[in-house]
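The chain below stands alone and is given in structure tokens; this is the form predicted on its own.
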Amino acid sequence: MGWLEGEVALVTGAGSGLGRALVDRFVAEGANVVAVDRSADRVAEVEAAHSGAVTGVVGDVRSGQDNQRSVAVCVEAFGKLDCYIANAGLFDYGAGVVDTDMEQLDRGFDEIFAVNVKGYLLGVKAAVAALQQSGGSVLLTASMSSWHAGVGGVVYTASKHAVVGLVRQLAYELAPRVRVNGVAPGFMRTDIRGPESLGLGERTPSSIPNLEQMATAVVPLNFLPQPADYTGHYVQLASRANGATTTGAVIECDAGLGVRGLGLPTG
């Protein structure tokens, strides 16, 4: 029997990426899932994958109304609500501040947040009604550079800043019904976009040239992590029986780099 067996999760940007990893093992551990996505392509083959146990549905998360939507369709094909997983994001790709001229600073930095933080905020409120009458969680998708600049840019770091003060805020607001947490992971091989008004929609971390090369001389662990190995961190934080005690916490999921920091290794 699976952690999360019997429950109901809905999770955000879940056609790829991390996303569809989460997607992907909740299922394992025994959960019924919405899927939702911008793609209709990304959402049906998600929906394919896990017959009867996932739901597919094709949104925009900086749409209030594509949050309430979703979270309708949870609560009618599987009855209730018990975990919410906002995790679709943008990425900057290092855009810094004197680099970028002002309008690129000034679009991107509403398409980041809107994605980023506004995104997560709207579908937790969309979200709090279903999770308060389950007594369920709130899971927000952090980043490394929630602790650390120098990763993204000056727009995508101040955005993962943000998500961590939502933690820390909703765990407050919606205790004690609903625990509110974060998992800030680190490198991994996904394709997270980059913001149309940079430039960046169709680049991904994917195509940085050299990219588990420099992450294994980066990280004390010396590897790059696949999105799957960041999913149990979200599996613990949602189950009831191992996460009941943790509210307002953001896990460091970051193959040791919150102890090294961003230095060339010396030896």
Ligand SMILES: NC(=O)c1ccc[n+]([C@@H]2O[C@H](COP(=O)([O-])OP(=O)(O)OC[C@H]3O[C@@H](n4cnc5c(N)ncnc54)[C@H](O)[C@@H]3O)[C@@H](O)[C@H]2O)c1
Given for the second form:
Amino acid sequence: MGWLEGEVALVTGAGSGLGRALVDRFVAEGANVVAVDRSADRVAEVEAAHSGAVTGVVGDVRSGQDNQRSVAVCVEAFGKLDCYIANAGLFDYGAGVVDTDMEQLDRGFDEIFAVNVKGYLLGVKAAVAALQQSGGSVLLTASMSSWHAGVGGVVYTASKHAVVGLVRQLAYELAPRVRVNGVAPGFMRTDIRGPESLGLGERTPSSIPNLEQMATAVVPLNFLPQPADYTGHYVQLASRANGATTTGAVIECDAGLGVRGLGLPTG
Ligand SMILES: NC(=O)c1ccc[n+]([C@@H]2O[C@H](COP(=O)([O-])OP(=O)(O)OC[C@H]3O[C@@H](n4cnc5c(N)ncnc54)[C@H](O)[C@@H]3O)[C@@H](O)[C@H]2O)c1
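Next block: the form predicted together with the ligand, after the form predicted on its own:
Below is the whole assembly, all chains and molecules, this chain first.
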């Protein structure tokens, strides 16, 4: 018996990387899932992989109407919504304030915040009535960049700090009926893209060939996690039996980045 038997979840950015791993794990735990992504091919693929248990929606999280349509499809297909997972995101590949020109910074900020922050908020807004009805929960994908500088650039880092603000304010506003939490993963190899406005629309982590060695060297737990390695945190927080006492929390699961320390000699 899985931890999410009979539950219904909606995952955004469900066609690739962490979102796809979340769909696979939630189905394995007994949930039905609505998989939302802007890529029609990826939506078709994830739906086909879980025939019956997953309904796909092609949509853009930046659009209020698309978010409302995704939730409507969910309630129509599965009768309710228990867990809304906002996860679709863009990365800025470390674009810095000095080297990015004014025009690009202006447009890059709008593009990244539109997906990473506004997309999360509009998604929750669309889902809130269904979640209040089911007494469900919200999960937001944060990042090691929700606390640490120097992995992303200034815009990505600010957007992921903003996700912590969303978790805390929404947890306050939606209690006692709906729990709101975040999960803050660290390094992993996915297909994450950058904003078109920074010329990063086709950039992927494959442009960082030494990612595995870099992550292994940097994190105290000495390995590069796979997207699936992060899914257990979402399952626990989504579970009514195992997550009932937790709201307003963001789980840091970045293989120990926050306790890396300065490596000073102690003797
Ligand atoms: N990759 C990492 O190292 C890493 C680390 C920490 C946190 N994260 C976070 O994990 C989340 C998932 O990223 P990933 O690494 O799995 O990336 P990914 O690109 O592999 O998957 C993201 C999916 O979101 C979709 N998407 C992008 N913009 C969208 C939009 N406007 N509307 C609908 N769908 C859209 C893409 O088509 C893609 O299928 C993001 O929030 C990211 O910030 C990633």
